[in-house]
Each structure stands twice: as C-alpha cells, then as structure tokens.
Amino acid sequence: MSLGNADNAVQLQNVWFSYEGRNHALQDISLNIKSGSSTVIVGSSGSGKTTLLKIINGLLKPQQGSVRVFGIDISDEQKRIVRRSIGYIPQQLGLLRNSTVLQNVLVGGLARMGSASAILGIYPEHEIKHAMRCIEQVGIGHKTHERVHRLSGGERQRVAIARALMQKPSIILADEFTSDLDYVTAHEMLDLMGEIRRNGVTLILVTHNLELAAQHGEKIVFLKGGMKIAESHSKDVTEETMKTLV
C-alpha cells in the first residue's frame, strides 16, 4: 500500500523518547523530510539513530511530541496503515537464512496477503511475479531459488532491499545495512538505493560512515547524545565539519 504525495514524507515535532530506566535516547527532536528525498542520519554508537528510525516506523511510541508520515499522525489506530507504506531494512537484515531468495522477498508482501499465506506458504501468482520483478530489479534474478545462507554479503543486502520493495513502499528506512560490507560493495548498494529513490521513494538511511553520508545523501542530519545537533545539505558540509559534529 502506498500513501499520498504530501510535500513532507516525515515530520517529527519535539519528539522525546527514553527506554525504561535509562536516560533519554531522543531529546526534543524536530525534523522534516521531503517526499522523494534522500536523508542520511549520522552519529556515533548510542547517539539515537536506530531509535529514531523505529519511531518513524511506528515500532516505538514517543513519550512526548508528534510523528506524521505523509501527514498522518501515527496513533495506535493509524499505525498499521502507515507501516504498510514503509520498507524497513534492519542492521542485521532479518533474513530467513535457510529459505530461498524468493521466499524471503515474498515476506515483504504479507501485509497485503494475510496470515494464511505465511502459514501455508501459498502465495497468489501476481504476488510471486511482483517478487520476481523486485529480485530482478536489484540484480540477483539468477539467485531467485538459492538459499540465503549460500549468498555473499552483498547479495544478502540485495535480498533485503528486494524484500522492502515487495511492500511497494513510499519510504525505505535502512539502518547501517552496509556496515559489514567492503568499500566497493557498500557504494554499489547505496547506488542501487539511489536508483530506487529516482522512482519516487523517500530514503532515510542511518550510517556512521561520514564518506558514505556525504556521497549518497541530499541532506545529512547529525545526532549526538540523543539530540539533533545539526542538519545541512550534503554539498555544504566539509569532511572536517562532519568530523567535529560526530
């Protein structure tokens, strides 16, 4: 399911969040992310990057502040509708290692297909065809029936991207999904994400790699200690400035 074409894909206003018994993971975060843009969130470990993605995806609920996705306030009633339009790639990918590429990608469409497909492993023909198109789009059509544990790191990343595309998303969130890849493969994955953005999908990527952020994000948001300390267009940020902010 895809949501409407509001000017802002994501709006956070004065968002606070803390895990039980801990200090604030996010402190007074306000952020606007335009539809169809590419935003990279950078910061050191523990700066709140993953928490911020989970807030946007509705996996966590802020104690204070508001979160809107394409103008829809993420309340308990609206959360399911919004999440169907968000593809999420966690840091560890969350793939089924003993299942095939096709089976993994089909998981991305279960919100449309219902629980019976998940339990029985029986999928409508048009969903299978869509899954195969997603697999072809990320360049691993020849691996469709290969089991995931036999794939290289870069190929597994492509499976995770294809699974996100299976949702027909308006937004893709990616959390450090290139962290275990070598330099060349990491750039290949982000180039692929750039091609997806040109088809109208809003990208929000998390990384600690300043070089990747500068090359692949239109806007860079800097987090430190749960606070947004700066945001800027990537062309206006020098490497030296980035090092002082992170």
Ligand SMILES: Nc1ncnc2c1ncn2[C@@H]1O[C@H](COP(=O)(O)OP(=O)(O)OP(=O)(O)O)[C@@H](O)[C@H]1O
Contents of the next structure:
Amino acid sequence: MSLGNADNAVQLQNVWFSYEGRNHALQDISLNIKSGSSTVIVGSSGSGKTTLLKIINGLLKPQQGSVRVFGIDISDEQKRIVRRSIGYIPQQLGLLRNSTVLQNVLVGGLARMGSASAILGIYPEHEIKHAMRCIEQVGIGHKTHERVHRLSGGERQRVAIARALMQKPSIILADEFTSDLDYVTAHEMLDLMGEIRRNGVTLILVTHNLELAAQHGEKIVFLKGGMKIAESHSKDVTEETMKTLV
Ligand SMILES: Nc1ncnc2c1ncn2[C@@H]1O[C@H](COP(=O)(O)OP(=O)(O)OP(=O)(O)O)[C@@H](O)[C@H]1O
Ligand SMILES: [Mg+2]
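Could you drop in the structure for the form predicted together with the named molecule? We only have the form predicted alone so far.
Full complex below, order starting with the chain above.
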C-alpha cells in the first residue's frame, strides 16, 4: 500500500510505556528506522522487546511520546490504515493449528476483504490466488492444503511469514521467530526475510541470538531494562561487545 515516501518507516520519540500498575516496560525510547532497512532488536528476557514491537504496530499505546509510521502519527484516526501496512509475526506465531496453510494465510488478507469473508470463510478468487503466491514464495507450496498441526517448526514459521505477506505489508515485525529453530533452519528463515526485504519491505526483527543479529540486521538496537542502551551498525559490533551490552 502507498503511505507516502517518508524516509523513516518508523519514528519513535521519547516513548514511555508501563503495563497497568507496573514499573516502566519502556523508558524514553527514541528510534528512527529507515524505510527499506533491516533492524534487529536484541536484549535479554524482559528487556521490553515484545512491548516495543506492540507499540510500533499500535497494539499498545504509549503513556508518553509519539509513534509515527511513514510519517503518520498512529494515535490518530488513520491508525487502522497504517496498521494494515504492518505485518506482525507474534512470538507464538498465532496460527490456527487445525486449519490448513491456505486458510491461515488467507487470514492475513481479512482486513482488506472485510467482515463477510471473515464470518463466512468465503474468499474472492484473486485473494486465494494471492495467498497461493505467498505460500509459494515461502517455499511450502506443496503443503498448501496441509493442516498446520502436521507441520514442522520451520514450516510453521513459513506459514506465519506467508500470512504476513498476504497483508501486502510495507513493514514486517517478527518477534523471536527463529528462537525454536535449529541453526540451519534459522538461517534459512532469515535468508527468506532478506529476500522479502529486497522487495522493498522494511524489516524489524527481535532476537535473543546475537550471532544471527550481527549477520542479518543492518542496524542493531540494544534494549536493557526497558531502555535503549545502544544502537549500532551491525558491521561495527563484535560479539564480545554485544555480550557486554546485553
Ligand atoms: N501483559 C503484561 N502485563 C504486565 N506486565 C507485562 C506484560 N507483558 C510484559 N510485561 C512486563 O514488561 C516487561 C517487558 O516485557 P516484554 O515482553 O516486552 O519483554 P521481552 O524483551 O519481549 O522478553 P522475552 O525475551 O522474554 O520475550 C517485563 O518486565 C514483563 O514482565
Ligand atoms: Mg518477547
């Protein structure tokens, strides 16, 4: 979708967030993410990575500070349009285990197709074709009609990526989506994300895996205790530095 040609896909300014009655989960975060770039967010468990992604896609609203996506403040009424441009792959993937790959991927297009498709499960022919293209793109065309609970971990990740692609996103946020995968599959998944990025999608990935972060992100953002403690070009960061930071 077209949301103008803003240089920054995401711009956070002095964002503060706390869950009700809790200490700050995010403290004074300012962050610019360039359109078409690939950013990896690293930090130990509880450092605020998931919270940060949810702030970016508007699932959570900061108590202070502003969030702009392609230059549009997501707190105003255009929020829905902006949110549609963000494909979100949650930490637990959020797939319908008893539904087929195709049914899961079609869910990614529901915001565009409207409530009749959602309720009746009837989809326009061109949307089904698009879903099948997304499934092919992630390399599991042969599993299109397989139920998700019968797939391997890596294949499920691919379904989640295809569902995000179905949205025709400008940005993809992926939360720890390599964490349950073996080394080879994790790299395959990140190579696939690299390919998606070359098609112009801005990527924001969260990981615990420092090595993957260094290899696949252009920029690395370090979180600790809800604060952004550093931000660096991945080529300037050695694994030793990362270990001391996280
Ligand atoms: N729904 C919630 N209600 C209250 N507190 C929460 C909630 N979700 C997260 N928190 C708290 O906010 C802080 C940041 O959590 P967050 O899930 O963003 O961390 P994370 O870096 O994604 O951790 P992990 O690597 O374990 O996924 C933690 O202290 C956590 O306990
Ligand atoms: Mg998390």
